[in-house]
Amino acid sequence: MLKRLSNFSLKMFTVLFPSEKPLLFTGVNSTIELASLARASGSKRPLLVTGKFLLKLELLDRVLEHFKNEGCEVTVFDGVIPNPTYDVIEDGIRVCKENNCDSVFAVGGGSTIDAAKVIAACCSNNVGVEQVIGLLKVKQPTLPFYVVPTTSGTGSETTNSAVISETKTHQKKFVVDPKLIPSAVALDANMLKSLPPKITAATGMDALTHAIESYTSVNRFSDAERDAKLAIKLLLEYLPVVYEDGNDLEARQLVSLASFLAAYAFNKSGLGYVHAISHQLSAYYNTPHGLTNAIILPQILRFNKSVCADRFANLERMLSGVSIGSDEQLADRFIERVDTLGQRLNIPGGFKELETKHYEAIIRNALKEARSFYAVPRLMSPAQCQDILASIAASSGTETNQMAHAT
């Protein structure tokens, strides 16, 4: 009952408030092209939310230059961390204020385009971070929200939600509302280039994860099962190519649209067990959320195959074009190839961090958020999460680090 509950209460939010892609430039240029549009919209003052690596790192020189020859007096909050909290935030709503922004221009990864839709959302709305929590809570319209994606996984950059992390417990918090889609984007790899290969592989396999768990879940609507399934194929392609090779700009440009078309997806038929997972390990732990969602994907791919063998098999289908098999047998393929791809980007099988006196808590609020957000294709007992969890325990070889570039 609590799986059709869950599966129809998002039914009806895709139905009442549906899902639209922000409007889209691509290419080498974009970045400059979206603060054109940006001031040609009206902005004066833009509020540039972005990280201070990023800033060290030069990147943004030729955009702040842009705005300056037009005219625009640019205010630069460069406090975003990874998985950022409220008092982030606050900081962020802070600065807006006292310097009379009128939009947010948001320069990389998804820590800090989620904590610049949500500066964006409390600005304009004139209220606190706590009560933009939850679903539908954004009254009026955000501030002209611009952004460009300096990683190609997180896909917020066309999501209508944002995860931000309470300050003391750092458990993941929800802003889920249409209005927190961007007015437009720009997927530039000349912003991606200088993309570390431990990033990229982490936050692609985020790209991946979305994709697939999109494509698996029982909401199903034909435009977000095309995107899905093309983003599978772009990012089983070029993510391979982009970690060995990160000057490749043709292949960073293709990743990059298959994040945004993975997030697409995702945010119309929603996400699943691996995700539900994942924000509790970085809850805890803090670890990197598309290296946690790397090393979840294979468990969960497994645990659903029995429901999901047809699904995996179409995938196959379309991957290798061969249809000579029975649906298992092309489901085991594609989880093979999957488990090809995180060995083949050097993605660890596990996480040292993880401790036994936080599994109770972990399943509960995984299971919880399952519950409450996903239309996931079958449901988890307590006891099979302690098993995924004991898994990824007994895999760990590899210390996770903190990727503060992904912010």
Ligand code: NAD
Contents of the next structure:
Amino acid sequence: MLKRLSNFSLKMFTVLFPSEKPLLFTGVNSTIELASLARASGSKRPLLVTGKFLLKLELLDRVLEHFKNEGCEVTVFDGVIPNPTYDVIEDGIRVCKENNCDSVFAVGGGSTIDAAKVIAACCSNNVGVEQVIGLLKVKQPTLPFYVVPTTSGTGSETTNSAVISETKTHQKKFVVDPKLIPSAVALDANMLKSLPPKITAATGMDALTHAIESYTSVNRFSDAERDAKLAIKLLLEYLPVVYEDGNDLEARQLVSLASFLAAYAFNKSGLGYVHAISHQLSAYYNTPHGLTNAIILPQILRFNKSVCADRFANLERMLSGVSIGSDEQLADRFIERVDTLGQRLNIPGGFKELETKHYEAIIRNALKEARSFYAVPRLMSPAQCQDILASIAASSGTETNQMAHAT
Ligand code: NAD
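Condition change, the form predicted on its own to the form predicted together with this ligand:
The complete assembly is shown below, putting the previous chain first.
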């Protein structure tokens, strides 16, 4: 079990175990450049980790062809599902070992990248999933590990963590270790063209949540603040553009850069109550991570406003270029911007799956997660958390789960 960490210890953890940004390739040919780098670095038998849907989309044809032309023997593991479970990882470990793979090349969203991280760590350390769950449990470096994200949201391509669902206890478990950061990453807008508008919106709101939670964390690092602010600016401007036209490659590229920057920021500063609550809801109801965050975000902005008005006001000044008005007024305008973005992206106000019989456990686990991991600007009581859950349940919503994993 992870021990409770104080804000000071969290900051020390970041200082003592710094997270470097992975080597970054960007642009519409960058997936092939990344595959060339993997080959040049010695990969001969990569395990390509992905999901069945992406394989069907033929998104991987070019990179598979490239590896073949380079003389590599690729093994495809397409068993990743959204919110991957221990069983998925154990399957991936088995396939990797049976085929004597020497590296891992992940192409997919956060679920795929997280699964690939843990497979790469377990194979090089010759252990099972249980043994790497927790903080700094990855003893040896992972297999050489390369990533092409096909969603722009989780930023898992640059973070030191992976989230795996424990099916029996309805809990998301974390593997946190700087060794999980990939060797190199390709941000390739071509791999995002097929992302449907609903998933574009939900994952983009996940990135926005990362940036805002990082920026309002009391763990402050100047580079994380800079990256979070830039990510917020890019997402507010370009997320609606890619939602409306998924083929706008320039905008896709900028949103994917924003997601990368937001994740780098939260990897240093930490997250907050949006994620703490969202993780419990996804574990109970299998709701998609990004959409769940998007629904909770406005509630937490309002909850935090009493202590974060100056931070929200700073963001509003950056976005509007206007500094007239009190912090309070500017903070309200920033929150309204986030509301407006949610409406433009057709994010529902709540969701129907929530059952009152689960509230107690959800609240307990959410508050424990926040206490253990995040340097939140304002502490939440169980009663306040219950009010937020009740408000989400009462708001009109679609069947989030159905929207969720439509693919
Ligand atoms: P996802 O990976 O679960 O993918 C969502 C859906 O989108 C899937 O059905 C997938 O097949 C589809 N999809 C992905 N790319 C596509 C494309 N280009 N075209 C068409 N369909 C595509 O979604 P996600 O939001 O990227 O990842 C969520 C997971 O990431 C959760 O398990 C969450 O807990 C985890 N997460 C991890 C971190 C981290 O730092 N490691 C941070 C945040 C979230």
